[in-house]
Every structure is written in C-alpha cells, then in structure tokens.
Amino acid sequence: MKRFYIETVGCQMNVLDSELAAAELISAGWERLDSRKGADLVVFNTCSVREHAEEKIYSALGRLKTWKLEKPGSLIVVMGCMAQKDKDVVFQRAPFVDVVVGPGRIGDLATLVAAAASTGKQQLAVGIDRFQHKTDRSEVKESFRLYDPIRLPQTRPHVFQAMVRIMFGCDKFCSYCVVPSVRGPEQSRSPKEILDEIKTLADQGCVEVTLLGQTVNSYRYREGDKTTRLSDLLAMIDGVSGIRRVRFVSSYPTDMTDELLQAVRDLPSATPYLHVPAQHGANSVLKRMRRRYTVEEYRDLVDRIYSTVPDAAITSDFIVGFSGETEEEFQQTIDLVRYARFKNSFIFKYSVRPGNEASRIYEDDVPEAVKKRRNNELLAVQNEISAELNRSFLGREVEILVEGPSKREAKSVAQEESLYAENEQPIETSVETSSAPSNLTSLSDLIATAAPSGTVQLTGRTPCDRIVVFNGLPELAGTFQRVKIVETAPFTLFGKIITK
C-alpha cells in the first residue's frame, strides 16, 4: 500500500480541503501518515494570503528535492490557493513537483496522482483565471468544479466535529484580496447535497458542524421559484437527528440579515458565535479596501446582533498598515474595537499580493516597523477586552463539548511516546496574534497539579466558542458536560466539571 502525508497551511477552508483530499486518496487505496517519514507521496496544501507563507512553501519544496531523488517513485503534490495562483510557475521554481492542483479541482486529485505515477509526466489542473481571460462566466464556474465530497471519519481530528462547505468562491472583490481569483466565482451548493452530507456525518457520530464559505452568509441557492438562504438552511439542519451544534464562518457584514440573526436566536442547534470581519475602523480605508459598508453601518450591525442575540460572541478580522493608513485612521480602528467589544480579533499586517487591485493602484507605503507597532497596539486593546469578557464567566456554569486532551496534555504525551521523530512543524499560519499571556501556563499547571488520579487535562468549547480547560476522564471526549468556571485568562476559561 502506498502512503501519503499532507501538510496544511492557512485557513479553515484549507483544513477542510486537506480532509477531503485525504478522503480521495484513501478511497483510491492510499494510507495516510502523520509525518513525512515513510511517505511515498507528500502533499502541500498552500495559502496565498501572505507572500511570507508562499516563500516558506517554496523553501520547504526545495528541501524535498533530495528526498525525492533518494526515493525513486516518490511524488510531490502542490495544491490549494498558491497552486491556483502560480500554476506553471510552481513547475518552473520546483521542477521536481509532479502535480499542481487548484482548490476547485480537489475531486481530481487521486486521478492526477495516478496519472503522474504511471506516465512520469507532470499534471496540472486549475480553474480558469477569471481576470486574465475573457471567458463566459459559466465556463469559469465549471472550471472550479462542484462535487460531492467523500467523508471519512478517520480523516478528521475528531469524529464528533466536522466542517461542511456550503459555498465556493467569492464575488466581493475586496481590493487587497486574492480569493476571488484563486477560489473562483461564488457558487452555492444545493440544500439537498448539504443535508445529505450532514446526515452522513451524523451517522458517523458527528454532533457539531461548522458551515464554511468565503462569505458564508451570502449563501443563496435558487431552484425554480424557490430561493434558499442561510437562515433557511440552518432551519433544515436543525432537524437533522444527532446534530447538536451548528456554527458558520466567515460572514460578510452587509449580508447579516435580521432573519439570519433571528434564526441564530431561535434554533436550538444554532450557536451564538458570529465571525464578522470588519477589517478596518475608518471609512476612508474601507473605501480603499473596496469593502461595501461604512463604519456606521458596521456599528449598527453590532447593535442589531447584541439586541437580537444578547449572549452573542462576535469576532473579527483586522488589517493594519494598509496602503495610506494614517495614525488617525488607525485610531479609528481602535475605537471600533472598543465599541464592538469583540470576543477576539485576528489581526494581520498588510501584505501586498500580486494580481489584486490594491497591488496595482496603491503603494505599500506604511513602514514595516509602523505595521508591527500598530499590530501590537491593537492586539493589546483586544486582549484587554477579551480578558474583561472572560472574567464575566467567573462562577458561571457552562455547557461544553469536550474535544479531548489540552495542548499541554497532548504535548507531554507526544514527548513521552516520541511520536514525531522528525520533529516536523507546520510551515506557516495565516493569523498573526500574540502568544498566550504568561499566567496561562501557571494556571494550567496549577489545575494539572490538582488533577484527581486517573484524570487528564481536557479542553472543550462553549456554544459561543470559548475554550474551557478542566480535569476529567479521557473518555469524556465527544460528550457534552456542565462545567463551573473557577478562573479566567484572556483566551481561556478554567473550570471544574459538575458531577452528579
């Protein structure tokens, strides 16, 4: 049996793409490994959000050249957003790569690998570039193929949790973003396909699903005279036996309708966690970013969320140092963060990406040192708010879905069993945030020290996506438990399980 290893970089979309790619290969007779050691096939699932991520991938590919020469018959695949963006450039910079496949052609992966192995010829399968070719829109859509994915429980970190893509691509065309070119036109899957997939996941033991889309609340599927929107889809999923929790990411501000908020409030399975990227707090910058709303409209959205779903947790994305950003404009972003009181924010330093509008018409004129300072300043404000919000949970009882051993526990087990002989680490992550505060380790150590015999340090999540650390039996993974919060930190709640 041939064996493969996948290394994933980037967002949740890429994580799901890797899972689906693994299922395609397993169904074709391959065996998945947790490290490159012993693999016959190495797959890099790539990201194009930042140049730094791409260069690290090319460096990693360069290091694999010797491995490939020493192992006749071995194969290298580059898939994902960078594969779609660079296309033949990947073969030029790394001529020993065998397959390049875009995110819209994952369903062809096993066939492409088989063709490369049997013919010895490089294989390329990507979508049509919607900007460089004057092509019929339907033809472009067809090149980013919709397909019914294979779902196998062994490809997920936890059998009881799963991500489900409900739509592909994006038509928002923000000036800084490459997603519309690398993920293709916006396409919504049919409700029947989505429900069938979720029912399959439920039969496999899944109790929580996360619906994914580049702008997930833009979901709209038309069939005849009937149009299904995300609020309708949530109601359909609420009726699937076994599914206890449903969340969705990421949302676009102007598509957050009152009907959708009411669905989140009223449906038992819908969780009050809303990721709605603002990106900036100044109208002048939002205009340059080609975002389709004003700061005033975003503040109104925040007010509508909290009035409709009082226990909602809102999270956001922000870009600092975008072209032309002044100190005054940056301070307006801080003002928005203080107003909205986000549970947490993912903060990025602006990075020019060739091919999008901003790279053509705006100069990257904010010095790197200024970007870094603004990143840290905004992060400090957000961390202060996150800590305040978490302190409000002190003494409260919450229901969590237990995910398993905490990172601290898993790390110690891995060290004891020497699971990772090559000490391999992910190439890159797409989110720039600070490390956890220093007191987090001491709190974690304190709870671990007081653990009763036979228990381990576990983690779980509340409906509003807050992480809870507590001591319990490993067998609790995948179950819902009541936990009382006894200590808090900016990013973590610490609790004691409530026993009966």
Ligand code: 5AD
Second form
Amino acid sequence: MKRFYIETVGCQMNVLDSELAAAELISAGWERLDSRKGADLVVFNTCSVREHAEEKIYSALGRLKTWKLEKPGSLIVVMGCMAQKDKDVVFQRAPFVDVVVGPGRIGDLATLVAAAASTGKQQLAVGIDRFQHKTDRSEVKESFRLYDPIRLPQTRPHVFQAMVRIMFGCDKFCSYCVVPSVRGPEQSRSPKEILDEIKTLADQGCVEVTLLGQTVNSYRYREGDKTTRLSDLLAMIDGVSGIRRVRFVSSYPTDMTDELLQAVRDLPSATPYLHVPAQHGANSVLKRMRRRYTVEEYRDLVDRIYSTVPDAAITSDFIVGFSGETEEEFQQTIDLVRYARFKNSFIFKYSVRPGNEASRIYEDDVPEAVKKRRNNELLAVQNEISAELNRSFLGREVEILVEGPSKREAKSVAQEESLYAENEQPIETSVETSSAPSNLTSLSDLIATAAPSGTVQLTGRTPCDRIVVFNGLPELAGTFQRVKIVETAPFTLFGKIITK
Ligand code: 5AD
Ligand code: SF4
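Let's see the other form, the form predicted together with the ligand, since the form predicted on its own is already up.
Okay, now the whole complex, with that chain kicking things off.
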C-alpha cells in the first residue's frame, strides 16, 4: 500500500480541504501517515492570503527536493490557494513538483496522482480564471466546485467535531483580497446536500458542526420560488438527531440579518459565537478596502447582536497598515475594538497581493516597522478586553464539549516534523499560544499537580468558543460536561469538573 502525508497551512477552509483530500486518497487505496517519514507522496495544502505564507511554502518545497531525490518514485502535490494563483508557475519555481491542483478540484486528486505516477508527466488541474473567461459563468463555477465530498471519520482530529462547507468562493471583491480569484465565484450548496452530509457525520458520531463559507451568512439557495437562507438552514440542522452544537464562520457584516440573529438566540443547537470581520475602524479606509459598510453601521450591528443575543461572543479580523493608513485612521480601529468588546481579534499586517484592485491603484506605503507597531498596539488593547471578558467567567458554571488532552500533553510527531520552519497554524492555535502570559504555565502546572490519579489535563470549549482547561479522565473526550471556572487568563479559562 502506498502512503501519503499532508501538510496544511492557512485557514479552516484549508484544514477542511486537507481532510477531504485525505478521504479521496484513502478511498483510492492510499494510507495516511502522520509524518513525512516513510511517505511515497507528500501533499502541500497552501495559502496565498499573504505573501509571507507563499514564500515559506516555496522554501519548504526547496527543502523537499532533497527528500525526493533520495526516494525514487516519490511524488509531490501542491494544492490549495497558491496552486490556483500560481498555476504552472509552481512547476517553473519548483520543477520537481508532480501535481498542481486548485481548491475547486480536490475531487480529482487521486486521479491526478495516479496519472503522474503512471506517465511520469506533471499534472495541472485548476479552476478557470474568472477574470479572463467572461462568457460562460456556469463553466467557471463548475470548475471551482466539489460536489460530493467523501467524509471519513478517521480523517478528522476528533470524530465528534466536523466542518461542513455550505458555500464556495466569494463575490465581495474587497480590494486587498485574493480569495475571489483563487476560490472562484460565490456558490451556495443545496440544503439537501448539506443536510445529507451532516446526517452522515452525525451517524459517525459527530455532535458539533462548524459551517464554513468565505461569507457564510450570505448563504442563499434558490429552488423554484423557494429561497433558503442561513437562518433556515440552521433550523433544518437543529432537527438532525445527534447534532448538539452548530456554529458558522466567517460572517460578512452587512449580511447579518435579524432573522439570523434570532435563529442564533432561539435554536438550541446554534451557538452564540459570531466571527464578523470588521477589517478596519475608519470609513475612509473601509472605502479604500471596498468593504460595503460604514463604521457607524458596524457599531449598530454590534449593538443589534448584543441586544438580540446577550451572551454573544463576537470576534473580528483587522488589517493594519493598509495603503495610506494614517495614525488617526489607525486610532479609529482601536476605538472600534474598545467599543465592540470582541472576544478576540485576529490582526494582520497588510500584504500586497498582485492582481487585485488594491495592488493596482494604491501604494503599499506604510513602513513595515509602523505596521508592526500598530499590530502590537492593537493586540495589546484587544488582549486587555479578552482578559476582562474572561474574568467575568470566574465562579461561573459552563457546559463544555471535551476535546481531549491539552496541547502540551498531545504534541504530535507531525508538529515536530513539520516541513515549515514555523508553521502557520490555523488561526485559533496561533492566537492561543502566541499571546499566553508566562504565569499561565505555572497555573496549569498547579492544576496538573493537584490532579487525582488517572486524570490528565484536558481541554474543552464553551458554546461561545472559549477554551477551558481542567483535569479529567481522557475517556471524557467527546462528551459534554459541566465545569466551574476557578481561574482565568486572556485566552484560556481554568475549571474544575462538577461531579454529579
Ligand atoms: N493582507 C493582510 N491581511 C489580509 N487578509 C486578507 N487579505 C489580506 C491581505 N492582502 C486578512 C483579512 C481576512 C483574513 C482571513 O485575512 O483580515 O479576514
Ligand atoms: Fe476576501 Fe472580502 Fe471575500 Fe472576505 S469578503 S474572502 S476579505 S473578498
């Protein structure tokens, strides 16, 4: 049996794509490995949202050349957003790569690998460039679509949690972004397809689903004269037996309807976690970014969220150092963060992406040092708020879904053998580890030493997606437990399990 290893960088969409790619390969008779050692095939799932990520991928590919030379017959696949963006340029920059496959063509992966192995020829399968090919939109859409993904329980880190894509692509065209070109036109999947997939997952033991879409709350599916929106879909999923928690990411601010907020408030399975990227706090910059709202409208949205869903945890993305950003404009982002009291914010330094609107009409004129300083300043304000919000949990009881041993206990071989010098972890992980204060370790040590025998340090998540560390038996993974919060830090709550 031939063996493969997948390395993933980037967002949750990529994590899901890797899972689906693994399922494709396993169904075609391949075996998955947790590390590159012993693999016949290495698959890179790449990201191109910022330049830094791409450069790291090309240098990691360079290192893999030696591996390939030492192992005749071995294969290298580059998939994901960078594959779609660079297409055959990947073959020019890394001629030893065998297959380049775009995010819309994962369903063809096993066939492409087989063709590369049998013919020795490089294989390329990417979506049709939507900006070059203006005549037949359905053909472009088709080339970015994965209709019927295979879901195998063994490809997920936890069988009880799964991501489900409900839409593809993006039509918002924010001026700085590469996604509308690499992920193609916005297309919603049919409710039937989505529900069938979620039922399959529930049968496999899944209790929590995360619905994914680039602008997930723009979901809209028309069939005859019936239109299904995300609020309707949430109600349908609420009826699927076994599914106890549903969340959705990422939301676009102007598509957050009252119906959707009411669905989040009223449906037992819908969780009060809302990731609604604001990107900036100044109208002038929002305009240059081509976001379709003003900061006043965003503030109204925040008010509407808290008044409809009082226990909501809102999170956001921000870009600092976008073209022309002045100190005053940056201060308005700080004001917005203070106003909205986000549970946390993911902060990015602006990175020019060739081909998009911003790269054509604006200069990348904010010096790197200024971007860095603004990033840190914003992060400090956000951390203060995150810590304050977490402190309000002290003494409270929360229901958590237990995920398993905390990261410190579960350091995997794959992480140690990562091809990337510093792997860009999925968003949550990077924030959690990068901002942890030093007293955190001693606190978790304290909890660990007080543990009764047989217990280990476990983590779980609240409905609002807060991480809780506590002691318990490893067998609790995948169950819901009540925990009392005894200590807090900006990104972690520490609790004690409440024994019945
Ligand atoms: N530079 C920096 N950050 C970016 N993002 C998207 N494009 C860029 C870019 N060119 C950020 C946005 C988005 C997140 C996923 O990445 O904040 O919400
Ligand atoms: Fe990019 Fe804007 Fe679409 Fe988000 S909404 S994927 S930032 S174009």
